[in-house]
Number of protein chains: 2
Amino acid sequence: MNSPTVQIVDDDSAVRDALQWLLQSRRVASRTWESAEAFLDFVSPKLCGCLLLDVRMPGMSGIELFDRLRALKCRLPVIFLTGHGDVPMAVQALKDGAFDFIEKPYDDNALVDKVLAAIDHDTRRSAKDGSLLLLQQRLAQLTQREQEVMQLILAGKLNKVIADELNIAMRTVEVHRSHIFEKMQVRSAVELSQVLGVLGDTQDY
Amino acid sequence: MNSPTVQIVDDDSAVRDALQWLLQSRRVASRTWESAEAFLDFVSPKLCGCLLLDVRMPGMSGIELFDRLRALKCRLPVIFLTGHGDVPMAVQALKDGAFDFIEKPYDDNALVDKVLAAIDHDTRRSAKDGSLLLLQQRLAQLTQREQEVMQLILAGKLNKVIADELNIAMRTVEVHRSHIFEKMQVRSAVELSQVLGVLGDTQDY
DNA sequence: GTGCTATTTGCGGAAATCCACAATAGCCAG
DNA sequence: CTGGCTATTGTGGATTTCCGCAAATAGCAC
């Protein structure tokens, strides 16, 4: 969809311009916002790249915006910018999943490096999310009954046992079984268990 | 093995005593060290609990000790203590896997909470490591050939195909297969794939 | 050499899976 | 009401898995 872009949110136009100029000089696309509210109006799950976010702003603070974005499931990596060396805040932000926390004045090269790292991280995450989504779409194709049967298959139960537990004929289980394999695009219960295995560990940083 | 203990490393005896007294008053076991070197001599993989570590010390710094511990695969959660609000250092430490980063002067209750959280984290990690170790011990029981066969089973291949690829009789594959299930204490290829699935995601914080 | 383990193979049968062909029944949309 | 989807079941056969019984070869340790 979109190409990786750095979203810059800062109330100080001088900072916004400096950042945008810096990134532009390194061939990194960016877009600026003068308040958390303005960006929040624009935010969409399709965004990719990263977010350069000033902590202290009139109105909604960067930290507040960060919380809102998390609530909105926006997974954009966030790099905080702050002029006030606040260790507890930095620690909390990172523990809450912020990608980085930089003090102003910042070093140009260091900042660009961190931005590039964040973009790279987001690119990888998007790819992972993509295959995860594909998997979930396949899962969604399964009918209710098929999902029930699948659970029992993954529990390692024999068709005979599954038939018993669901009070249906073994033949019916066999039919469901083959439909499940077909829809999930696997050829055995082992493969099924493996492709579904990655669903458990959806972590970030 | 050991009961959870807080290892306190600080060159200032007043700080050491204050921390130990504080923890003792909350019924948390602790032990103190006056230098990174002293602790490093004592460290063992059996330790559990957490590490309260002063950043700035004569000789080896807390950060240096932290690096050494990581190299030694010591998984003890580390809470840094520092008197100098250094945001970049805190950020780097957390990104490197430190559990927390606290500024002096610290709030007693907040510090104890973080210590308890770290101990809790370590306890969970130990449990996870334990079952992981058990799994690896079982894996180690498999002979070379059995491991080869297991790989192919996990690739979803039929016994017939496995026999072809290894240039052995199908019956041999069947024997290996049953030995594998027996040693790994599972009753089907699906279960096998599931118990081995957790091996992929050995992460921390 | 003897004993132990790993690796290999064959035979034969019980049990389970996979599948094509065929059919019944309920529900919902056009 | 007719066509499509879902769920269900049956028959019968090909293929595969699982397993006990039996046994041969090779390497390694005591």
Contents of the next structure:
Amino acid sequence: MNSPTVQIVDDDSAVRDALQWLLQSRRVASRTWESAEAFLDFVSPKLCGCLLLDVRMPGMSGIELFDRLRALKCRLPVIFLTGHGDVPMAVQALKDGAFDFIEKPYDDNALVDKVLAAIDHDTRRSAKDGSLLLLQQRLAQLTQREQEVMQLILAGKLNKVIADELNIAMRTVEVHRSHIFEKMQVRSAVELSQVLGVLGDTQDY
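I would like to compare: after the form predicted together with the DNA, may I see the structure of the form predicted alone?
Only a single chain is listed, so you will not see partners or other molecules.
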């Protein structure tokens, strides 16, 4: 994974330089862009950190860029930099999934604190996504029969009951149970249930 970086998109070079200097003083990596279009050409799913985005810019506005990023399923946390008249737009952006907004003129410490909170949010989300992917890969290793046995294990049924329901030998159930625990890297039915619980509604296993 790339190192967390703050992407600064603002058409005012003085603002870009000031923000980059401020973040550098707190040892936060950043990169600047003079337009929404330039940043959009650079966007990648691998980006991590957060985006500091000016609302009003020539050409594509910050709000338009935000909408494009949402359409691209980009999950980089977005903090809007707004003038007083832009606050209603920023509030709507929050409802649409933006991380936060900061009104100009901004307090340096407050801005950096929000940036750090956004980076932390993105780091935790990325870690969760990685865990879900790993879990889905483990589930994909299960055979159809192992998945059937797993559902009955999760339902709290004993090996003998599972054997009767699936019309197989109890020893076969024990072998399937062992393989399920090994592939899912758990030691008990309780642990299996806990591990699968993190999937929530994201996977129909």
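In this text, the rigid core denotes the largest set of C-alpha atoms whose superposition between the two forms falls within 1.5 Å. Remember, it's a predicted structure, so these values are computed and weren't measured experimentally. Numbering follows the first chain given and starts at 1.
- Task: Can you let me know which of 85, 105, 127, 58 is the hinge position, looking at how the rigid parts move between these two forms?
- Result: Domain boundary, by the fit switch, is at 127.
- Task: Comparing the forms between these two forms, say how many degrees the smaller rigid part turns relative to the larger part.
- Result: The rotation of the smaller rigid part against the larger one between these two forms is 21 degrees.
- Cα of residue 137: shift between these two forms in Å, core-fitted? So the C-alpha of this residue moves 4.1 Å.
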